[in-house]
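Heads up, the chain below is alone and in the form predicted alone; it's given as C-alpha cells.
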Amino acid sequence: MRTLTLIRSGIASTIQDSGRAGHQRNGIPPSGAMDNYALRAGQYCFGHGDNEAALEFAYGDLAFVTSHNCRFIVTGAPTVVTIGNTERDSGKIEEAVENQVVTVKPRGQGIYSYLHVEGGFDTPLQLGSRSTSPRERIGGVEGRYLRDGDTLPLGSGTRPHVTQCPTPITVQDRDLLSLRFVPGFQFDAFSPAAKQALDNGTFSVTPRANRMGIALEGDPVNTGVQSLLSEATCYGAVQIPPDGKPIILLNDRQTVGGYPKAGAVIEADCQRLVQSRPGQRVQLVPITPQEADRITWLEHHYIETKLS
C-alpha cells in the first residue's frame, strides 16, 4: 500500500475534500476545504474528481515522506517546497522518491495551503465525504487534526493533467477587502445605528479565527435585538454576538445559533476572507440577491474557464 507519513504535521492540518452535503439537519456541518478554489486547482492538475481529498494545513508548515516515488503539488497560500536540498516555489507538480524528506515552509502570505498527491488520500468515506470535522469526530483520520507520525493511505497513481497550478485568485494583497453580503430578514430589525455601523464601518481580521468562523474587530455593532430563537445558520452568516463584534461563520460552523445575523457574505468573498491574515482591514458591503447571483455566476464561470 502506498502511504505518506507526516514528520511535521503543521498547524490545524486535516484531510478535506469538497465537503459533506446534506447532513446539516442532523447537526453535522459540511466542513470541506476552506479555500475551495485552491482545492479544485490541485484536483485539476492531477485530473482528480471533484471529491478527491487533499491535506489542508495552515501557515505553510509541513514535512513528510512517502513510501513510494510520488508526485505532488502544493496549492493555496504560497509556500517554499524543499525536496532533498533543492528549494522550489509551490504551485507546480513535483516528484519525491521513496523515503525522501519533503518540507514545506510559508512565504508569509495567505493562511491555508493544500497538499495534493497523485491518486489522492485514501482515508475512509464517512457520510459521503473524506472531510474532517473535528468537533463531530468525523472523517479524515479518526475525525481529528493530524499529528506528527500519522501515516496516511494514498490512492493509486494518476497521470498529471497539467504541470502548473493556475494563478491563485484568493491569495492577494489588499489594503481593504470588501465583504459583500446579502442582508437577511433580521437586518430589518436592527437599529438604524447598527445598520449604519455595518454599512460604513471598517473592521479588521482578528487572531480569533478557525474553521468555524472569523471574528472581526471594530466599533461594536449594537443590533438592538433583545431576544431571538435559535435557528439554522448558513455559510458566510454575519453573526453579531452581545459584544457587538461581527463573526463570519464558515465551514465548521454550528448548524444552529441564537445570535442575530445581519445576512450572509457571498461565497467568493468568504474564500478571500479565509486567506486573510490577522490585521487585514475589511468592509461589509450590502448587495441585493440579484447582484449576488450575478457575481457568483461570473466567479464560477471564471473558475470553470481556468480549470477546464
The other form holds:
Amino acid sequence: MRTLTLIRSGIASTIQDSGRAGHQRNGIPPSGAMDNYALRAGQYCFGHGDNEAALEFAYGDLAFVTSHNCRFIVTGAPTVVTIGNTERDSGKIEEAVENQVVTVKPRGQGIYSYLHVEGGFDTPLQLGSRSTSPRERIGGVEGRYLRDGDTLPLGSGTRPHVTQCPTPITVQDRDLLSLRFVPGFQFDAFSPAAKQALDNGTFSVTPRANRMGIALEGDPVNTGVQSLLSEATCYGAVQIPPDGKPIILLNDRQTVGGYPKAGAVIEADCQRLVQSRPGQRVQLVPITPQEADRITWLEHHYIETKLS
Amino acid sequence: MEFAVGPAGSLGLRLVFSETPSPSLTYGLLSIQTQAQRQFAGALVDSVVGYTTLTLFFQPLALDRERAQHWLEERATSLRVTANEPEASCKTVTLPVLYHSSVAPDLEWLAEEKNLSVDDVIERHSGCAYFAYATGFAPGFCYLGTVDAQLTTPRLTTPRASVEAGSVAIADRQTAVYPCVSPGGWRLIGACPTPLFDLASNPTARIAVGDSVKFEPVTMADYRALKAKLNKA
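Can you now output the form predicted in complex with its partner chain? The one shown was the form predicted alone.
Now the full complex is given, and it begins with the chain already shown.
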C-alpha cells in the first residue's frame, strides 16, 4: 500500500476536503478546509475533485516521509519545503523520494497550509466526505487531529497537470481587513450603541481562534438582546456572547446556537479572516444581501478563471 | 401568524415566526422544509428547523434571493396557526431508561429538591410523550419538551466536564439524551442504553425534529441485558 507517514504532525493538523454538506439538521457541522480557495488550488493542480482531501496544518510546521516516489504541493499559507539539501518556496509541484524526510517550515505569514499528494489521501468517506470534525469524532483518521507517527493511506491514478499553483489571494499583509457582513434579524433589535459599535467598528483577531470560530477583541458590544431559542448558525455568523466580544463562527461551529447574532460575514472575507494572525486589525462593515450576492459572484468567477 | 423572512448569512434565508413553539408550528416548518427540498433541489445545500425558524442554506451562485424569499413568504402565509399535520416521516420513538442513582447523579438530588419521592420523579418524567423541537449541540442531540412543571430545574452553574453517553437529562422544561460523551450542564436523571446516533445507520440520528419520544423505565437487569446485547452487535 502507498502511504505517507507523519514524522512531525504539526499544529491542529487534520484531513479536510470541501466539507460535509446536508447533515446540519442532525447536528453535524460542515467542517471542510478553512481556506477553501487554497484547497481548490491544490485540487486543481492534480485534477482532483471536491472529495479529494488534503492535509490541513496550521502555522506551517510538518515533516513526513512517503513509501514511494510521490509528487506533492503545499498550498495556502506560504512555507519553505526542504527535501534533502534543497530548500524551496511552497506553491510548486515537488517530488518526495521514497523514505526521504520532507520538512515544511513556516514563512511567518498566514495560518493554514495544505499538503496535496499525488493520488490523494485515501482515508474513508463518511457521510459523503473525508473532512475531519474532531469534536464529533467524524472523518479523517479516527475523527481526530493527526499525531506524530500517523501513517496515512494514499490513492493512485491522479497526476499533476501544471507545475505551479495560482498565488493565494487569501494571504496578504493588510493594515485593516474589512469583514463585510449581511445583518440578520436580531441586528434590528440591537441597542443603538451596539449598532454603532458594529457599523465600521474596529476590532482585532485574538489567539482564541480555531476551526470553530475566531474571537475578536475590541470595545464590548452590549446588544441589549437576551439569549434566544436555538436556531441554525451560519458560516461567518457574528455571534455576540454576554461579554460583548464578537465571535465569528466558522467550519466546525455548533449547528445551532442561542446567542444574539449581528449577522454573518460574507464567505469571501471569512476566507481572508481564517488566514489572519492574532493582532490583525479588522473592521466590521454592514452590506446589503444584494451587495453580498454580487461579491460572491465576482469572487467565484475570479477563482474559476484562475483554476481553469 | 406573524412571520418574517430575511438573510441568514450571505448564502442563506431564514423564516422566523413570532409564535411560541408548538408541535403544530414545527409540523408547519417541516412541511415547508419538505417543499423547499423539491422546489430548490440541487441549489439547496442544507436546511435546519429550529423552535420557531426554518433556515435554508444555498450553493454559492445558486440562490435567486428575491424569488426564494417570495416563495418562502407565500408558503409561510398559507400556514395555519393550529392543526398542521405531521409529515409522513414523523414517528414515535420509545427509549428504555434506567432511572437509578448509580447512572444518574442528580436523580436523588432532584427528588429532594422538589419534595418528591424518586418514584414520583420517574413517574412524572416517563408518564408523558415529549415532542422533538430542535436538534443541535452534538450529532443526534434533540431538544425535547415539555417537562412536567414540577420537575423544572435550572442548569448547573458550572457544567460537568464529562457526561456519559446515554445520560437522560433535564434543563428548565426541556429534556434530552446525550448521544455521546461530552461536557454538559443539564441535570442527569437516567441512562438510556439505545444509541442515539450511528454513522452506519440511515438516518444517522435516532430522533428527528417532529418525532414523539416516550421514555420507558426499565430495571437494572433489563438495562444491563440491553447494553450487553448492543455491545455484542
